[in-house]
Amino acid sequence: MYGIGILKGLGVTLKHFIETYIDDIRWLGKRYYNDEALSVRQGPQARGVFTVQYPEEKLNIPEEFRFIPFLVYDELPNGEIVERCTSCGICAKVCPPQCIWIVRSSDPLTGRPKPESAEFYIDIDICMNCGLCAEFCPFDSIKMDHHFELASYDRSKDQIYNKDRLMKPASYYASIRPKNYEKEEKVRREKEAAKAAKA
């Protein structure tokens, strides 16, 4: 009666151990480091050890995966870059760990604030990747990235992202989140059509 659970657990371990070698023979050395074998190991036909051999093997990242935020800018046909961020500060206000810092730019002649940021910083060591900044941004200027390999040796230099490191084109956003991008562009086109109809 006692110890049956332990024996059952050891039996499962032994089964996986043996099936690993049987699967290695079946794949003839092609079990790892190719997409076909990875999809089989991650599916219901998996036998033996099915651990992903990271970093040589990587799982496909789902579209809704989110990691650190980035700033989106639009590229006009003439090559001009238009920042979407107006430095309204909503992202910094809703950020739970308060890891976003924005410095608004101002007109040198009048001293009045301009709708663009002079400086924009995100401390990615503090960021908890919740996505609230992207959710609350009224201008669709901040989005969540798929890039998650951020290890470095110098925190002050590599882990505090400035505006230059955060800026990415809308085409990049479209490549990592095509469904979301298409939905947002459809809404944007409808709003522009409604404005044109009123004018």
The other form holds:
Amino acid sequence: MYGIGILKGLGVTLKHFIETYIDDIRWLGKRYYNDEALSVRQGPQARGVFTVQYPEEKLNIPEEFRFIPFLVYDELPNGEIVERCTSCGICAKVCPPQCIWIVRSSDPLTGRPKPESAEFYIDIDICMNCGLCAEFCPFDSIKMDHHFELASYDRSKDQIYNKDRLMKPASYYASIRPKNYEKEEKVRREKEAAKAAKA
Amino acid sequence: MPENSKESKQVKKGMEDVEARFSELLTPDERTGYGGYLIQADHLLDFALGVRDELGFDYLSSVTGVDYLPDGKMEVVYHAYRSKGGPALVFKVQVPRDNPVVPSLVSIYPGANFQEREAWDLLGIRFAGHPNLQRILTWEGFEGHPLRKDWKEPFYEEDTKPFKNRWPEGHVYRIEEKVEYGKNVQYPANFNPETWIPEADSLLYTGTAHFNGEKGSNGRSLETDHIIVNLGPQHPSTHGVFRMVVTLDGETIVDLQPVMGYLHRNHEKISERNTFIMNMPYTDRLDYICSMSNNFGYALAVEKLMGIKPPERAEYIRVMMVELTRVLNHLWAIGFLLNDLGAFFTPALYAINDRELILDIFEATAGSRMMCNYFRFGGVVRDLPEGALEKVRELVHERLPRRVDDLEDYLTDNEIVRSRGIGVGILPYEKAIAYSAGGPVLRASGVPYDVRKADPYSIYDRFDFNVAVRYNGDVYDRYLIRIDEIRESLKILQQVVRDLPGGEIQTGRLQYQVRVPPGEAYGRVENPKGELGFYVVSNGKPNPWRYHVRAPSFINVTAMAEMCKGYKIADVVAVLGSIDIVLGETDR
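Could you present the same protein in the form predicted together with its partner chain, rather than the form predicted on its own shown above?
Okay, now the whole complex, with that chain kicking things off.
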């Protein structure tokens, strides 16, 4: 009979419609603005309306999520700040859209290059968030951020990040990528131990 | 290199009959790292006709040009296959660079049509006898042929990346400061954009409407006029910026010309300036729905050149990612096909819902939902994170099969889908092959051709799955075949999560500047939209000498006119939706 297929299809729509209400009742009104419910709602068990109430609710960001690089610095116990970047230029060389600009610093007396950067810029309008810089940095110095709300009012000034805006402490890095941080610290400690054993 | 030379020998091994039949016309290509045969331009048509009709190479997959500037030569490279399966027959024609003329193969392989136009547009190779040799990706007032090695754009920085002014003296400036608005284009001599009338555009109309003088008829005594309708470039059903110039007789389509290139950025030129590894994230942006499978094709091509193979675990992870991509692409395609048929967004959103769950896995593994940039030469970037495999298992064993059934309940028997789809936009078996259609479009026309089975790559020979085939070649079958393919992909995925071995995920240590030995390689994968091929030529330098993408959406559109003729104007939208094009790849 003509129309059976359409009725069957409408049945599916009805099922989807009702599922949201059932899910609402299941969460006793706590379906929204609730981290536990959010992870279920966005997981393989999700039923009913799938959308997220952004910006009040935000999706969980997995550790490997990558957006716009930043530079990591270490804070020594005495409060001194040590940049990890040695200005080797690998990130600038591997960057596909060539959005990284580095001025290497040099010794004012001898004029020889020093292993640190004088200026460091990333044009975030050009950055394609590929993560190759972070992947190939031998000093764990440039890493990909999790912060993705970057809108600004003046694109001619605000979209080129200088060193001030790029530098973030290692503790921040540890907070967004705990597993990677742990792994790298382990390698670093082993290296230092090996060095000490040699000496 | 060892792998590479073995490869070229293998190609020759399957070609005894070709050599026996055409020995006097062919010279094997003996440059280091190259394979296939060289042939004189005069003999090309005879040869092509012979291999198609006598030896069964009926599927011309890829046509492209290479500019060998130092040798003063242009080379046209053809990759032909048997639609029954098997290795490629690669043949090449070399012509002098200052007057490159090659006979057109459109009369033998209609699928060469757009590809030859592309080679003319970008490389300036003329194809004698081509029915409509006009620019296809760039605009008609464009000066020069951008893929020629001596062509430079107005804000040319350097020939190859990395640019020298980024480090160690990288004083930042915005490119916009250097390239003022109005000075960022270059025109031919004596060209004034204000007074220019697009000649080719009017040619397009007259070409389309060569019927214009004639009167149409609706099959009865009533006399009708032809009218031309522009569908697009801004049209919600074109899935991007895509234009179709349709000649109508009443409501019936007499002719259709696709017009593309609105999103053209010369991906290939960008990539020839990039180093090899830099191209990986750029491939994401081709078919932006399926970035994982684009990565796969490019990685395969470069791995062939480098002669490396990824470790077992990486192979399995790759297949897993690519099959998940196929599922999500087909969900997307079905959803938006229904949108085009008028079921406004309800089916699309139901389908996207499950796509979202797959994207979550990509995000946790690769770091990005759509621009994955996950594959590397000889492996993948990183291992699966904790919990990802369990999530995939749950999806492929429980949720996705259930949801596909749901989708089928919802749509397959729907009377509107059936009446809009059945018998509409038919592409017959022979034409599907002749027009080099790929993927679901080809298989819905009854050609059981799937690169995963016909010319297996990676570890696809280990899995138990079927090539989905449907026989009517209409819009409805192109919908059904996507459902079938999702089911087959789920079958593969279930085997992958069962068998996934442990171990390394990268062969050796990946350097930021990989050394790629000189030679050529063609990496082809069965993308969700059709056969995706990467033709890469290396001359041993850090940047590829030639990088060509055989984009399935671009070539599938070649058969578009054939599918639409004789149907109603409203069916164009359904046919285009059923081909499933993505403009990032079509326009490149």
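Numbering follows the first chain given and starts at 1. Between two forms, the rigid core is the largest collection of C-alphas that superpose within 1.5 Å. Remember, predicted model here, so these are calculated numbers, not experimental data.
When the rigid core is held fixed, the Cα atom of residue 18 travels 2 angstroms or more between the two forms. In the core-superposed comparison between the two forms, the C-alpha atom of residue 136 has shifted by less than 2 angstroms. Here residue 148 does not count as shifted, since its C-alpha moves by less than 2 Å between the two forms after the core is aligned. Superposing the two forms on their core, we find that the Cα atom of residue 9 is displaced by 5.4 Å between the two forms. A C-alpha shift of 3.8 Å is found for residue 31 between the two forms, based on superposition of the rigid core.
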